[in-house]
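Take a look at this single chain in structure tokens; it is the form predicted alone.
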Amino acid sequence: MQIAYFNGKFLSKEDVKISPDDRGFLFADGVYEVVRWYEGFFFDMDSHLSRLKRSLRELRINWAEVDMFPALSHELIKQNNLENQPAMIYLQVSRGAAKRSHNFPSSEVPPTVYANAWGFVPDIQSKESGIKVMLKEDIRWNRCDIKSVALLANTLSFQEAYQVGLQECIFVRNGLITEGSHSNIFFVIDGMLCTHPESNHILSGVTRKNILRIADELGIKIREEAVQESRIRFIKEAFISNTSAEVTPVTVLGGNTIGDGVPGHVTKLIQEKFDSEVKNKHEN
């Protein structure tokens, strides 16, 4: 039996009942957060909590108990017997259930809060050999910085990539490469690590933030600047990042082979440092 968290209670996932009037269902009026469990700890939970608070503020959703996210995540791991395996926590907060209307309901309407946990097997092969991804015009709204549950454009685009055997869809907006359907993307050009700067056009990934820190500690030059699609031929290395995939090399981008078609030196350095930090946390 899988245990979930729902509006202040831990209960069987099958017993969770969400109102058909919930604004998350009717309007995709909500936010979510995903954090990874590393068989003993959550990686950078503080940043996940900070991003969750920001998303809630941006949508003007008041969840007074937001600071309990780390504690309820630990409890879900415990109650689902996931302490000794890789696992993910998914949390979603909607504006709550109220009569359907485009204006917000009364502030007395409580948010709907749901979270669950599941174990998973990390994709080691993709991290070692790299993935192939497609390029597509960015059809999403202009507030990609909010971790909103309104992901229809993302899922449609990812499905398009999936159906032709590719592992991610990378977006292009006005000729500039932004990010993936569920990942950030980095490039190595002339020995410099390049990625789109934080803005309303990308999600500020927690893994992204840590990669920039790691690169700086390794002495790798960094440029937070959007890369033009027309410069693909100059890209020597590329990789995506997210909570589950960590640092995953990209060997083919939009039909173009990147570098020698294998994970590059800078990518491997960052992977090794990231993995080392995780290992050190286990040992401590």
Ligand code: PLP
Given for the second form:
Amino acid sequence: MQIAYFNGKFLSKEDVKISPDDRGFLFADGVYEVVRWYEGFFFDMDSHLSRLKRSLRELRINWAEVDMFPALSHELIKQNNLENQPAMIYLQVSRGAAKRSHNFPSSEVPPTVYANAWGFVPDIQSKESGIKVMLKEDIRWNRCDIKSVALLANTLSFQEAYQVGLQECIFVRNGLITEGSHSNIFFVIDGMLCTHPESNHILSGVTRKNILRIADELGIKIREEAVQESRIRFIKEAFISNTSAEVTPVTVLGGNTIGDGVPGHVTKLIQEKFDSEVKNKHEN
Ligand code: PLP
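Okay, that's the form predicted alone, but what's the structure of the form predicted in complex with the named molecule?
Every component of the complex follows; first up is the chain already shown.
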């Protein structure tokens, strides 16, 4: 039996009942977070918590107990017996249930808070050999910085990639490469690590932030500047990042083979440091 968290209680996932009037259901009026459990600790929970607070603030959703996110995540790991395996926590907060209307309900309407946990098998093969990804026009809205549950443009785009056997869809907006449908993307050009700067056109990934720190510690030059699609031929290495894929090399981007078609040297250096930080945390 899977145990979920729902509006203050831990209960069987099957017993969760969400109103058809819930604004998450009617308007995708809500935010979410995904955090990874590494058999003993959550990866950078502080950054996930602050991003959750920011997303809630941007949508003006008031979840007064937001600071309990780490504790409730721990409790879900415990109650689902996931302590000794890789796992994920998904948390969603919507504006709550109220008669359908475009204006917000009164401040007395409590948000709907749902979270669950599941065991997770890391995709080691993709991390070692790399993935092939599609390039496509970014059809999303202008607030990609908010981790909103309104992901239709992401899912439609990802499905296109998936159907032709590709592992991610990377977006291009006004000729500039932004990010993936559920990942950030990095490039190595002229020996420099390049990635789209934080803006309303990308989600500020927790993995992205840690990769930039790691690259800096490794003495790799960083350029937080969007790469033009027309410069693909100058890209020597590419990788995507997110909570589940960590650092996953990209060997083919929009039909173009990147570098020698195998994971590059800088990518591997960053991957190794990322993995060793996780390993060291296990041993402490
Ligand atoms: N960009 C988008 C659109 C995402 O959905 C995600 C994660 O799912 C990311 C970037 C990476 O974020 P994180 O590293 O915090 O998982």
